[in-house]
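Here we start with a single chain on its own, the form predicted on its own, put down as structure tokens.
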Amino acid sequence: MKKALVCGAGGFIGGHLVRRLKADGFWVRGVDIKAHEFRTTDADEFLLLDLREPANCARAVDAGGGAFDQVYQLAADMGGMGFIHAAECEIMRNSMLINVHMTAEAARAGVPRYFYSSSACVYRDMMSDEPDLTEDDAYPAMPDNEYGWEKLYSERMAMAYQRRYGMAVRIARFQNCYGPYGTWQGGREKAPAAICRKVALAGDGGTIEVWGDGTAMRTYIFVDDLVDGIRLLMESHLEGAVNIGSEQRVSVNELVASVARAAGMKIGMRYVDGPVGVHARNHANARIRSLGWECRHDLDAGIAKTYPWVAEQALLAAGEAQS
């Protein structure tokens, strides 16, 4: 039985990836600084470790007499746009420490395949009518935020370790991911989860606050589609960064409309000041599609699977707060 290590297994995408690897027949060790907030792990073994410490990274990759067949490095200090803008120092320091030590320890342990989760935040600010950016278009570099700069450096570090140690490195640049069993409140939630929460609490005919003017363009990928791409990429021959995301571009206004449809509600919007981020990011997905990958969920289909779960959490929490 092949063995896989998932760093960040207590997080949203990491938790879904653990379940996929188990379904694919792997023995899985999950590692995180915290347990999963919303469901029990499917990992065969789960270690609570602070991966900012090199000794903990060495412990994580110790497979007991051999190397893990695959290591997936998703652990990071990150959140939604509000957190990214408010916690620049924490993001750069904590995530960089994790990546410096995890990459080095995996290489030293002789791990044959290493996955690094990067982000579309490595790309510059764009306008919605600009041509799609390929992976090579990340250079000359001009990320919009420090989270993107940290990701870009960590990509280069992983590739340097591949050259030195012969460890096969696979790098995915994630677009905005959403789905059930993810953070939905507290400032670290992504836009789809935040909008689902706001709509559920506003109720039919209610009004929600939206940062900016609602015209910023985004692409959102449902978590099951992203995990499909991660697994295909890890087993593939593709070296260098690979974009994984939907080609359906929607404005924030359209995201709100999709959530309202899933809820069966009429919702008004009040625009307020807030950290909006880039105007748009348009990414080419030809590299991941060359492996036979396709995005199976459009926004409405993915939100239809996400909204009920977020609404249940939000309404339950609101009820508990009132009691």
The other form holds:
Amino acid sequence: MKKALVCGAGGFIGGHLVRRLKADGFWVRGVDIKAHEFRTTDADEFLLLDLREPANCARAVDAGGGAFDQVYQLAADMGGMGFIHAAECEIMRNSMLINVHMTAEAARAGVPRYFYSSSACVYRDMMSDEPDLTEDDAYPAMPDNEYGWEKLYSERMAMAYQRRYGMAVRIARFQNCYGPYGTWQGGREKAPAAICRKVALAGDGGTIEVWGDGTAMRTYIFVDDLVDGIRLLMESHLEGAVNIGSEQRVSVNELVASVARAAGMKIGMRYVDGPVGVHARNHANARIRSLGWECRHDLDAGIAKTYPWVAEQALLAAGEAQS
Ligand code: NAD
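Since we've got the form predicted on its own here, give me the form predicted in complex with nicotinamide-adenine-dinucleotide (NAD) too.
Zooming out: every chain and molecule, the one shown earlier first.
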């Protein structure tokens, strides 16, 4: 039986990835600094470890007789745009320490295959009518925020370890990802979850606050499609960074409309100042598509699977707060 290690298994995408690896027949160790907030883990073993510490990274990759066949590094100090702007020191320090030590300890332990979760935040700001950026267009580098700079540096570090130690490294640059069992409140949530929460709490005919003027263009990927891409990429021969995202570009206004459709509600919007982030992100997905990958969920299909879960959490929490 093949063995996989998932770092960040107590988080949103890591939690979904553990489930997929189990379905794919792996024995899985999950590692995180905290347990999953929203469900019990599917991992065969779950270790609570702070991966900023080198000794904990060494413990994580120690499979006890033979190395892990695959290591997936998704642990990061991260959140939506509000958090990315408010916590740039924490993001640069904590995520960098995790990646410095995880990459080195995985190479030292002889891990044959290492996955690193990068982000579309490595790209510069764009206008919505610009042609798609390919992976090579990350250079000359001008990420819009420090989170993107940390990702770019950690990509390069992983590739340097590949060159020196022969550890096969696979790097995906994720788009904004959404789905059930992800952070939906508290300041780290991303726009789809935040809007699902606001709509659920506003109720039919209500009005929600939206950061900016609603025109920023984004693409959003449903978590099952992203996990499909991660698994395909990890089993492939594709070296260098690979974008994984949907080509359905929507404005923030259209995202709100999609959530309102899923909720079956009429929702008004009030635009307020907030950390909106880049104007647009247009990046090409030809590399991941070359592996036969398809984005199976359009925004409405993904939101239809996400809204009920976020709404249930939000209404439950609101009810508990009242009682
Ligand atoms: P998440 O915050 O839900 O998961 C990250 C996990 O890392 C958390 O469970 C957290 O507890 C853990 N972690 C943080 N510090 C740690 C430490 N010191 N030691 C051990 N574990 C620690 O985020 P996610 O959305 O699941 O993102 C997973 C990865 O994908 C991250 O690297 C993120 O940067 C990247 N990514 C996510 C998105 C997205 O839209 N969600 C987009 C681009 C890239």
